[in-house]
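As C-alpha cells, one chain now follows by itself in the form predicted on its own.
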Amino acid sequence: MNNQVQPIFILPEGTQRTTGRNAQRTNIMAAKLVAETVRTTLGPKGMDKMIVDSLGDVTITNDGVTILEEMQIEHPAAKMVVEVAKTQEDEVGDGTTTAVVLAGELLKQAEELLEKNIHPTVLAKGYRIAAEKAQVILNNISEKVGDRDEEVLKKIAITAMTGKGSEASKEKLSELAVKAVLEVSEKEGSTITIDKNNIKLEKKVGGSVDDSELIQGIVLDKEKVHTEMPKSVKNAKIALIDVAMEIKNTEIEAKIQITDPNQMQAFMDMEEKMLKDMADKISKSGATVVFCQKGIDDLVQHFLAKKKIYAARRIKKSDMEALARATGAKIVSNVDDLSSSDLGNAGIVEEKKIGDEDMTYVRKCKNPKAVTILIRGGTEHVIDEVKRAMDDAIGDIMAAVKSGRVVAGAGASEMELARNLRLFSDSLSGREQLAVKAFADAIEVIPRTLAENAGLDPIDVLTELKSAHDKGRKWAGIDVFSGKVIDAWKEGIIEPLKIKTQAVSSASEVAMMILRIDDVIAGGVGKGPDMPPGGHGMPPGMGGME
C-alpha cells in the first residue's frame, strides 16, 4: 500500500508565499532600502538626484517626496513607506526625508528585537506607546509662535530652503513666501485659515531666482486679444465672464432660405449688431478689462478695442477663480447681467513680455485673497527645484501659523524626544520598556544622518549632544558647517512643529503595519488579467523570496 500523501494546493499555480521571519526580514529590507535611497538628501549638506525617467525627462532634486515619486517603486513594502513621504507632503508640505528615514530606522531598530524573539504584537503595541508619548513630549517642548511674528516665520521659511536648490536666494525668497501667506490668511475668531490654492507659484525660465517676485494680484500666461486695445490699464475695473462672447450656433439644424439679397445684408448687419451689443453691455457696466473663460468673437475683439477696453480670453476656470478672490470680482454667466457691482479692482493690469512671451499681470489689488509668485531662474531645472523649496516653505509657514506651535531644527527636537523617551521607557516594565527604548534610539537617526551627510563623526556628533540635552540645554543642535553644538534656537533654526508630530506618527504607523505582516502571498503569473508591458506578474525585487 502506497502511505504518500497527496500535497495540497490552495492557492494558484505559480503564486510565491513567503512566512514569518523571512516575509519580515524581506519587508523591513524593502522599507530600508527607500530610507537608505533618501537618507543622503537629508539637511543643510544633503546631496540631490537625478532621476532620468523612461521619456529622458530629468529630473533633479533633493525633495524626498519628489524622488519616490518619480523612482516608480513596485515593492509592495516600500511602496508603504513612499505612502508616508506622501500623507507628510499633503498634511505640512515638508518634512518628507525625515519621515521616511525615521520609518525606515524603526524598521531597523525592531529588527534587532525580532533577531531577540521579542513578539512582534509586543514590539508594536512598545511602538504605540512610545508614539503616544512622543506627540505629548513634542507638544511639551514646543515653542509658541503669533501669525504676525514675522521674524520667526522667516527663519522658518530659511530653514525650509537651506539645503535646497534655491539657498543661494533664500532671504528673499523667504519674505516673498512669508507675505503671501499672510496676505491670503483669514482669521475667524481665534481660528486661522489659510488656503494653499490661493498662492499661485507661476514659474518662467529667464533671469536669476532673485528676480523671482510676489505680485499683489494675479499673473495669466495669456496676451491681450486685439493688438488695438491698451497696453495698460490704470485703476482697472473687472468683469469676469464665463460664457462665449460669440453668436451661439443653435443645436438644431436650421436652413434659412434667402430670396433677395438685402435679407442676405439684414441677416449679416443683425449678427453684427448682436456682437456690438455684447461690447456695449460690457462698456456700460464701466467695466475697462475682460477675461473671458471661454471665446471671444473677432467683432467683438474690435468693438471692445475701440472703447479702449483690456480683454484676454480662455483663462483656466482655476485662474478665474483666483482673480475673484483677488479683485473681489463675481464671476457672471450672462453678459446682460453685468453690472457695475459684479466688478472687481486691480490698480493696475497689464501685459508685459516675460523672455519671449506676453502675459497679463493683474496687480495692486487692494487686500487679495490670492496671490502670485512669480520664480524666475537660468534654466527649467533650476525653476523646478526652487518651486519645490517654495512649495515646501509655503507649507511650513501655513503649518506654522495654524498651529501657532514650533520647534528648533538642527536635530535638536530630535535629541530632546529621544531623551525624554529614554526617561519615560524607566518607568515601563516588561519587553515594552526595550520598544520604547528602541523607538528612543530611532529618533535619533536624524542628528546621525544630518552628521553623516555632513561629513562628519555622527558618534562624536551624538556624544556631545547627548551630554548637552542632559546638562538642560533644549534647544542644542548641530551645526553641520563648523560641525560644532550650537543652540539651534538662537541661529534661527526654526521648524514648525507639525512637520515633527506628522512625521512621528506616520513613521511609526507604517512600522507597526509592516511589524505585522508575517505572511506574503503574491499572486502567480498569468492567471489574472493582461499584465502592462514589461510585468511579470510579481512586482520586481520581490523573486527570490523563497
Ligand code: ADP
The other form holds:
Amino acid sequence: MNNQVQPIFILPEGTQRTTGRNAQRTNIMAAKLVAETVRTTLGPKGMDKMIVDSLGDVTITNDGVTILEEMQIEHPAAKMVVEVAKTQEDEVGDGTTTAVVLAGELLKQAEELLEKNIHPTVLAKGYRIAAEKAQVILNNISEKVGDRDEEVLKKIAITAMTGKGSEASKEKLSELAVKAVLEVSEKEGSTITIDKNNIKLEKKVGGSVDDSELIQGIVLDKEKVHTEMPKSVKNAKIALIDVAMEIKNTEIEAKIQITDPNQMQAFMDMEEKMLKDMADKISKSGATVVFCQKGIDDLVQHFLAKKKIYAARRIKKSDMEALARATGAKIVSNVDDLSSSDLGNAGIVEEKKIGDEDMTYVRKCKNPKAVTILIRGGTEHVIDEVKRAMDDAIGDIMAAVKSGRVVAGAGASEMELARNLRLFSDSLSGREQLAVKAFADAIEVIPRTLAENAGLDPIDVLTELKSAHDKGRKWAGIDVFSGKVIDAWKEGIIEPLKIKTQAVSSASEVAMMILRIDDVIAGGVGKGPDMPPGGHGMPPGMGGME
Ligand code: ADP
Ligand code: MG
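In place of the form predicted on its own, output the structure of the form predicted in complex with ligand ADP.
Below is the entire complex, every chain and molecule, led by the chain shown above.
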C-alpha cells in the first residue's frame, strides 16, 4: 500500500468544464458575438443579411430575430441571447435587434468592471437596480397616445418600416396596418384587448406592393378543387376536416389476389362506394363548403361537385385554425363524425382571381373581427421582407394602442434614459454607482450604432446629442440621413413605450444571468455544445479560481 492521494473524478470521462473568470469570459464573448452579428442591421440605414440554409434556400432580411433563428446558433450562452430576441418578438414583435445589441453591450460594459475586480454579484445587483429604475424613467418620459389616434399610429407603423424592404410603399402599408389593428381591437371599459391571431397576413406574388389590400375575413391561397363546383356560396355552412379525404393505404402491405374480372369490378365498386360515402356524409351534415387540411380524392371531388359543394384542399394548419376562429367551425378528424354542430358560418365563400391565380375569400364571417392583409409584390423575397416589416408594424401599433404610451425613436429615448440613469446614480455609493453608470453607458449603444450604421462619426453625434439632452431637449435624436440632431417627436419618429421597456428588461435579465455563471459543465465529447475558442478542450477540473 502507498499513501499517494488518488485523484478524484466526480464527473464522467469526456466532460468539459470551465470555471471562474474563464467561464465568464467565454460566455461573455459568445454573447457579444451574437450582438455583433446583428448590430450592422440596426436602424433605417442598417444593412441586410443574406442567409443560405443547408437546402440552399435564401433569406434576405434585416430582422434581428429572423437572422438569429436562421443561423442555428449552438453555444449555450449565445443561445440565451437569441432567446432575448425571441422574447422581444413574442412580447412586442419589433425591437429584436435593439434588445440583442443592448444585451451584448451590457455584457461588454460588465467585462470592463470585472477586469477592475468588481465582483460579479455586486455588478449584477447594480444592474438590477439600474434596470428597475430604467422602467420608471421610461414610463415618466413617455407620451400619451389616444387609442384611435390614427395619425400617431400611422407614424409608428412608418417608423417600424423605415429602411426595410417595404420602405417605398410605407404610406399604403402603414395605413393597412393601422386599419387592421383598429378593426380587430375590442374595448371594454378602459381595457383594450387585441388578438393578433385575428390579423392574417397572406402573400401573393405578382403586382406591386402598392396593390396590397385589407380584406374583412379570411383569404386562402387556394382554389376550388373542381371546375364544376360553384364559384361562390352564399350563407356558407363550413366544414373543416384535418384528415385526407381519400382511401387510406393499409399500413401492412396487403396482397389482394384477383382471379376473375368480376372480382376486380367488385373491388373497384367498393372503393368508389367508400369515396361516395365520404361526400354523402359531408352533404348530410348540411355543409356547403369543405376545407380540408390534406388531400381530396378525385372521386370525392367529383361527388362533392355534383352536390354543389365548394371544396379546397391542402389548407395550412394555421389557416385551418384561423378559419375555425373566424367561422366558429370545429376542426373534425373523422368524416364519419361530422355533424351540423361542427359547421361554421360565413356570409359568402367565393373564388377570386388575383393576378393569374385563384384564391378563396371567406367573408362576412361569424366573428367579424377576422381580417386578412393580402400582401402583393414582385418576388417572393420582396414579399417575405414586407411581411416581416408588416409584422413589426402591427406589433408596434398593438403595443401603442394597448398601453396608450409611446416614445420618440432615433436614439432620443435612449439618450434621455441614459442621462436620467446617470443623475440617479449620483445618489448611490461606490461600486453600485459604477454599475449603474456602466448600464447607462450601455444604453447609449443604440444611438451610437444608429450613427455608425449611417456612416456618421459616432463620437461627434453622441456629444451633440448629449448636450441637446442636457439642455432639456427630451426628444433630441439623430437624423440618420443628414447626421444632424433633430426633434425625433416632431419628425414623427415614434415607437411604442413597450419596445423600450421590454428590450431593457430582457437584455438586462440575460446579462445578469450570464454574469452569475462561473462554472460551465458540458456533457461528453461530441455530444456537448460547441465552445468558441478559449473554451475548447478544457481538461476536467481545469480553469482558474480568482
Ligand atoms: P429593431 O429590430 O430593434 O426594431 P430596426 O432595424 O427596426 O431594429 O431599427 C430600430 C431603430 O431605428 C430604433 O432605434 C428606431 O428609433 C430607429 N429609427 C427608426 N426610424 C428612424 C428614423 N427615421 N431616423 C432615425 N432612426 C430611426
Ligand atoms: Mg424594427
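Since we're looking at a predicted model, the values are computed, not measured. For the two forms, the rigid core is made up of the largest set of C-alpha atoms that agree within 1.5 Å on superposition. Residue numbers count along the first chain shown, from 1.
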Do you see a C-alpha shift of 2 Å or more at residue 326 between these two forms, with the core held fixed?
yes
